[in-house]
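What follows is one chain in structure tokens, specifically the form predicted alone.
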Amino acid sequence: MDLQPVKGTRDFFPEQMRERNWLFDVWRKISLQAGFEEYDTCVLEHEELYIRKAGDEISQQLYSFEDKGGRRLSLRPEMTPSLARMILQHQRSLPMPVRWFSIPQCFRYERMTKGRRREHFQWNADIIGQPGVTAEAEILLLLISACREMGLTDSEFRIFLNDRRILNSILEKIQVPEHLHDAVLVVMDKRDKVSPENFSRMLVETGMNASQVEQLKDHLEMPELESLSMALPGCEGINALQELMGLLEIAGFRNFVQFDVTIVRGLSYYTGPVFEMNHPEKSHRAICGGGRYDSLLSTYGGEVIPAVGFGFGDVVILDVLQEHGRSPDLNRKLDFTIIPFEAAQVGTALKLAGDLRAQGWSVECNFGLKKMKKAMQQASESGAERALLLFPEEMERNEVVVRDMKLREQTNIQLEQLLQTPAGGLIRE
């Protein structure tokens, strides 16, 4: 039997679980502070929920199967379609705008590289039913707040902004037929991952001619929004980004964002502003990404409803925090470890643990019945602040020995006093 986890998946030992829980706590705290509500869905969905335009790679990355009832099902590769399904179920009764977040586990069968696995956890936050770039501003502030909560500074991360309407306007200007736009955008999303020669070749394979490819590359070399606004007068996408930048300037977060015409986002349902978070020099893969997807709900039979959101995976950000020395100190912490030294004391240890836990303390029992030196070593390794030592002689006097594991000092205390005054300067400072 192969005892390794399935390729591309992970086991979470207690050390990794502490890190994962810390990250989830940051995401949950920031979301709740901003007035978002948490939701979740089943990890299984109908396969057709994800089968979209042929250009979407995600349709080829599904973990799909047929169940015993003959239904085609899939492990969810992303959360947004599930969110759309839930909104459509109760669209008439939901007060708009909806501001929801979730932390789902997602699965994609894809080639693994640094920072990318076949399963990952992902913080999703979305605002449904709020038109205009105010929703984008709120979503971006959520991301910035989370990164600052993790200890990252504006010199260590940047949100790169673009708008799909700008890209479509460029393609229209250089006379790329509309039916080729989606395929071209999929190739453009891979620009940073392939050589310039392969990028040009892949564009030609979509149906573009050599002249159009060169014109497109010229537009992608325009680094400033102002220069593009002169090349694309009246472009709605440019106007939207200028308004968004203005809001962020007033809010005091302009230095965290930067226009980047090369940001595409591969999913075909994006309709407006799109963004990715990365190091300012783009020295690693994107930390997270998202954008506006006003048309997604309508593709499932609903109305066109304004929607904007992001997905923020757990794999890359943990690598980034480690790289910048921002990984949290997550050593195990306990208030007490109780150590009986004779079998007759096990019941007493269990009762004492139950009484202390009822008062809100974290308590571990060490029933190894080890010798003193070994027991103290295990108590130190447990992360406990205090060890409660049940020595036979002291127990006859209804006393326990309280040992401070940091100061290596100890004192005797009556059991009754311990339970009545657990602070008392002995237990918790």
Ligand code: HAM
The other form holds:
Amino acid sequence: MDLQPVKGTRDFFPEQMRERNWLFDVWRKISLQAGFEEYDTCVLEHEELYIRKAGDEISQQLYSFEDKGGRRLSLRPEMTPSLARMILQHQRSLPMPVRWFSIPQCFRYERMTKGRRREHFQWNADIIGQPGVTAEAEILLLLISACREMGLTDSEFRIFLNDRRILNSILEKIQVPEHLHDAVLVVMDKRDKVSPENFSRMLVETGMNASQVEQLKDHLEMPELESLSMALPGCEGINALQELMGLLEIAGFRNFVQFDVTIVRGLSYYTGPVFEMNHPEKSHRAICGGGRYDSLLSTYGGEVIPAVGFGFGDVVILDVLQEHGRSPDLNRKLDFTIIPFEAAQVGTALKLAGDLRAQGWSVECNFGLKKMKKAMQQASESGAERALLLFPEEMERNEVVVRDMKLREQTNIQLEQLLQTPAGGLIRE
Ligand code: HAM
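Please could you give me the other form, the form predicted in complex with the named molecule, since above is the form predicted alone?
What follows is the entire complex, opening with the chain shown before.
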């Protein structure tokens, strides 16, 4: 029997679970503070939700199977199609715009590299039904607040922003036929991962000629939105980004966002602004990615409903926090550990634990009936603030010995007192 988890998946031992809960708590807090509501779906979905004409990489990475009723099902690789399905079910009755978030576990049969696994959790926040860039501004603020809440300093992360319409305008200007656009975007998305020679070769393989490849590369060298706006007059994508940057400037968040014409994002449903977050030097895989997808809902048979959002995975961010020395301090926390030293006190220990828990304290019982030294070692490993020691002699006088684990001080306290006032007044509420 192989005791390792399935390749590319993780076991979460209590230590990793503390870290995961901490991350989810940050995501939940930031979402709720911004007025987003939580939703969820089943990890099993209809396979057809992920089969797209453009041949996205994600469609090649599906964990799919047929159930006993002959249905083609997949483990979800991302949340956005499920969200679209939910919105379409109730689109007439939902008060738009909808601001929803979720923390789903997603499965992709990926080639395993740093930051990429076959299972990950992904914070999703989306605004549906709000067409203008105010929605993008809200979404980007959420990302910035989350990074700050996690302890990253403002110089340790940046959002790189582009617009799919800018990329399409470049391709139109250099006369790349429209039917090649999707394939060219897939190659452009891989630019950072291949050598310049391979990048050119892959572009030629899509059907572009050598002159178009050179012109495209020239445009990708333009770092400023202003220089591109001269090259692409009237481009809607450029106007949208300028409006968005203007809003962020007023709100005081402009410095977190940088225009980057090389950002594509791998999903074919994006129609407008696209973005990813990384270290300012782009030294990691993208920490998160997202964008506007105004036509996804209509491809599932609904009306055209504007939508924008992001997915923020748990894998890269935990690596980033560790590399910056900003992993949270997550020791186990417990108010009391109760230690009886003889079998005769076990019942009293259980009663005490029940009563203290009913008062709202976290209480662990140590029924090992160990000798003092070993029991104290376990008490200190338990992370408890205080140990309640039930010695036979003291118990005869209805007394409990309370040991403060940090100060290493002990006092005796009457059992009734411990139960009458909350924890005998030992811990301030
Ligand atoms: P995505 O760019 O495919 O977008 O993934 C978003 C984020 O999920 C990535 O930036 C990364 O943090 C994490 N991620 C993706 N794949 C893996 C993996 N194999 N291992 C670890 N982490 C991973 C989407 O999924 C879109 N549905 C996001 C979205 C929501 N767009 C609009 N709304």
